[in-house]
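In the block that follows, a single chain appears as structure tokens, in the form predicted alone.
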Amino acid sequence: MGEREKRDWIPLLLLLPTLIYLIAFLGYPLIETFILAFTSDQGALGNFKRLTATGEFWEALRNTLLITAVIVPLQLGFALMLALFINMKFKGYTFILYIISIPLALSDVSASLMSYTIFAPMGYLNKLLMNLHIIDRPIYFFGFTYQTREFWVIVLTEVWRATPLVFVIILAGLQAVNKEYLEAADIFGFSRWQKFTRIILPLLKPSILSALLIRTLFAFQIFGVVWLLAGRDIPILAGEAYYWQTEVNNSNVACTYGLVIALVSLIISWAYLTFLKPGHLEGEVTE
């Protein structure tokens, strides 16, 4: 083998560990998921028919979409305001930046346990309110009877836990905005609102699209926070997949739930990339 042929093989050898990892930990499980999902006594689509024929599936789908529709806009709005605030680079802004970024180090399990210690019947919130004589008895946030309260505790937990991720992406986009645009806007007498709507926001579209796509996909696959705080009181798609796998020991239905999650995630990704695709950065700045 010549020296040139050896050099041609080097990139393939360097990629080999990655290819082995992808095949072993992604490719094989994905193939097995398809096989199990389409294996049923009622035919290839038997598991899908079984899902759609029950109210549990539709309730889980509705709850998953509802949670996603509530937390993603809230996270985007809070992240945008925080990014604009931090981008002012006032004295001590780095300290606030570190405070905002703390939840990035927490897992969904840790965040859920922290929320539970706050909102539990004898948690910090109830103890504080009773010590201040605002309430006489604990306020219950968890349990099948209090599904609405559970829902909003889940929303608060997710917004606090995952907003920093959106914040970091948008802040990076803000810092990449060409300062010459803003200086020109000052010369032409643009107000802060005009600079935001006509210059900053159009140039932030790629960052906003990336943040929206990542957070929507993660929100649609939410599991740990909901399962630990509400269990099956608020059924979600990922939670039902876990339930069918661990409690019912039915891998076929669990894999079917997994494929449904993957399918809806692909549809969401396609919708974002199709309808929110940013144009050329220079051309997006309105005159």
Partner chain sequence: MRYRIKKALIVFASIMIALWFLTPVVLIVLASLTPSSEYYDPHKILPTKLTLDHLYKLFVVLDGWQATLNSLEVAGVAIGLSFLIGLPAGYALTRFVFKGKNFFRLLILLTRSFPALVMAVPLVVLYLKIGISDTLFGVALAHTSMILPFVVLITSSILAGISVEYEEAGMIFGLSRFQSFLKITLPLALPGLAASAIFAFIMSWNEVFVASVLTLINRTLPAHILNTAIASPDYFKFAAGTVMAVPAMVFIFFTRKYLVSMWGISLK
Second form
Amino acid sequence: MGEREKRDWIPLLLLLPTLIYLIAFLGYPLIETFILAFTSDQGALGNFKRLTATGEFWEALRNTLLITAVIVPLQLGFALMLALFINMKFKGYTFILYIISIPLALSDVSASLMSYTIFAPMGYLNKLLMNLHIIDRPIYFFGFTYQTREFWVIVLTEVWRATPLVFVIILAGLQAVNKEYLEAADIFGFSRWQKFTRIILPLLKPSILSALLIRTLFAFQIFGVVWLLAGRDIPILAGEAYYWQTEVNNSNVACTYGLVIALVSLIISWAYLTFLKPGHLEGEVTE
Amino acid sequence: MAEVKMVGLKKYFGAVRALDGIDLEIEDGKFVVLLGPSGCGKTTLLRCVSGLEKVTDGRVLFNEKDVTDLPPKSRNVSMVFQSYAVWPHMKVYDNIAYPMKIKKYDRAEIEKRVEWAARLLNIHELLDRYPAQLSGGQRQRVAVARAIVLEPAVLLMDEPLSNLDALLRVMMRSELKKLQERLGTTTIYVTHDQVEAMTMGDMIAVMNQGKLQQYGKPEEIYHKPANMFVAGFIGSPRMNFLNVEFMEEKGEYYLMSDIFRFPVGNEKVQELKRTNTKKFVFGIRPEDIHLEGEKEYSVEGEVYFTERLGADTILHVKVDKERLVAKLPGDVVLKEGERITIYMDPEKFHLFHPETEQAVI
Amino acid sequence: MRYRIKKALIVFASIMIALWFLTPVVLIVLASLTPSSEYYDPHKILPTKLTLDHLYKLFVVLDGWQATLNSLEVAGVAIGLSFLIGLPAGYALTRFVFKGKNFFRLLILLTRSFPALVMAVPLVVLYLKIGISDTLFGVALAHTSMILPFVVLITSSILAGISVEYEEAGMIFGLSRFQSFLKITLPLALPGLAASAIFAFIMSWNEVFVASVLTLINRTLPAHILNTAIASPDYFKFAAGTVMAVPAMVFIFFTRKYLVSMWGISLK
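Coords for the form predicted together with its partner chain, given the form predicted alone:
Following is the full complex, with the preceding chain placed first.
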């Protein structure tokens, strides 16, 4: 008996280092964030009062939500089309697959710099248009006065960079769809569109859901692209947290921003999981 | 070489009782087959003997030496796995030699033994290949060669033939059996295939739901099943079961069911009287039902349908509400709906206690 | 006829996709090699000659070289640590049945949605207390906590792909469990583990927020770029972007076989 009990400790022993590490580096900071956010010279809620009293916070919240709301559906749509295309498995599709996956390796920093290469005043786009005599002077995409243009460049950059992330999840889901389901649909005379909406899409729902969830969460934490391309022209939550931490040296307000992001992330996750749960996976019989 | 003894072996996975008290003694040099449906605990039992699985309770003894708490490597067992588990990153030679390398044999000895095992299994030509370059059957031979090269005390095999195609399976069946006879190694062989069990085993241990149902020679298992489970599991098609009542009328004894009333011979009467019940389950194998026989043991029925298998014809007969299956010669032709009389062999029927399901006769 | 139209459409779509995804990459590499005089000449779209000047300046004058070394050091330490800690956990998740296994798996998955910036700021305070503020080791520790959940999940999936019977055969034929893992399973898992190490490298190499918050002087390459780029001439930006992108792209080329499965896991 003693021998057996000892054996049960082996897996726990193997997991322990990971558990301790994650508690130390994720659990502890989480608690500390709470403490810092609720500590101020104006009482426990002082930081929150300070935050909500400034226009920047509301603007940052609005911008972050707006960016999220614009890029996530675009990424999902493009990714879905790309995945369906690649899944046709035409000759040479692995090469295209590799090209699509290139942005996976790129950081938000390099992606925004690539974007800058194109949209800078002396960037390739302006030079091209000027040489074609479509415009005389460069179009300015960056700067405080051109916030709307900045916004769309950011959107474009994020769509370019992160669509492959969604694509990979959906492609994996698509490849897991049993071919026989589609063959059965062929036998029963489904049209192409019916096959897509009645079979592929429902079976793809878990993949789409997890892609949506993960992209929304990350879009909500967007930082590098905005910071590099627009600075604080377009304030965002993560950017404000960064600003308060590194420029103002006020960890309390920075943590308050962090907490807001965490809180909204939590709400988003909960909402997705509650409202979009695929019915056919409930009460699944596992053998 | 070793005799293997299992005493009160129990293995629980959470609430699941994979092994629920197994007592089994295996004589030295015997080929023992663990037979049962999937999930009956036969593989778990094998793994407990190997040491890969720790037992919840009970003992495992090799030659009276308690090995229950020893790790696999210290038990002097070897094993042929279901997937063969021929290491893909080693050539065939290294696969067979590796167990000896671990045990620090000298080079010449290793070479000699690999040579011997490879010749025995007829894979001499393949020593320089990687497993990926071998067919399933060849990989299996490598796995067997690796398992016998060190002349283990106990050789364990976990459904080794289940991944081969039908023809190869029949061939390997007899080859493995001959190999074991030649080496004389105590062998425990797990399978769910009753034909494998009947043809290969010196002894068969039938298991169900974590319990040993019967341990005996193949012919004992077939002719004298210890209980309804064994009776139903061994044999194809399955044994016919009917509820019967033991009764007396004018000094004569009968077994009475909904569809027949069979007289019972005197020697059997004494045994039936000793039991605490009048109700029994009557069992007869399809191959013991014929189209001719003694009038007293016949029933009339209607042909429900037949399956013509070539060598045999499987007949399904409807007798009132009951359905009986008979195995007849292949040349018998019967029409559906035809009225026929079938005869049961009075020497061959079995009676089981309805509650304990144990065999009475 | 219909078949040929379909084929032509596929080729067209393939070209469009390739252009869409490759153009920015090609352009930034080109821009980083374009002499400043030609870059600021509005009449020249493509350069007539190429130069390594900008890359040289980035590395030597603007401390890019040191930042690159810093990045490599951080990634190296983070990969080493996270495999050291995470591999046993991945092994436990695949090879053992135990209570709380699903809970642990869920916990690991949940950490993936943990905002990095929630972690970063308190760590600044903590590092000040224990005296590792503004050190590369501190950044590596933070990156480890990001990479670790990925390593646990990916190693568990890689090990699950290697039949447990190989390892058990090792145990039957004379090895202990640990030896069998080391001598049988590990060599078989090596290609997959190498690929996941590369993925871990890319995660660390690309991470900018935590690195920027945790360091002031000892910055990793992306942190260095983030904090100097805005005030630097354009050519610096292009050179920096190229230096950031190229190693990551080369690495991903070597792991393309694992692309879909690994990113699938890392993102779930």
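Residue numbers count along the first chain shown, from 1. What you see is a predicted model; the values in this text were computed from it and never measured. What we label the rigid core is the largest C-alpha set whose atoms superpose within 1.5 Å from one form to the other.
Asker: Would you say Ile267 moves its Cα by 2 Å or more between these two forms, aligning on the core?
Answerer: It does not, since the Ile267 C-alpha is displaced less than 2 Å between these two forms after the core fit.
Asker: Fitting the rigid core first, would the Cα of Pro29 be found 2 Å or more away between these two forms?
Answerer: Result for Pro29: yes, a 2 Å-plus shift.
Asker: Cα of Leu16: shift between these two forms in Å, core-fitted?
Answerer: So the C-alpha of Leu16 has moved 3.4 Å between these two forms.
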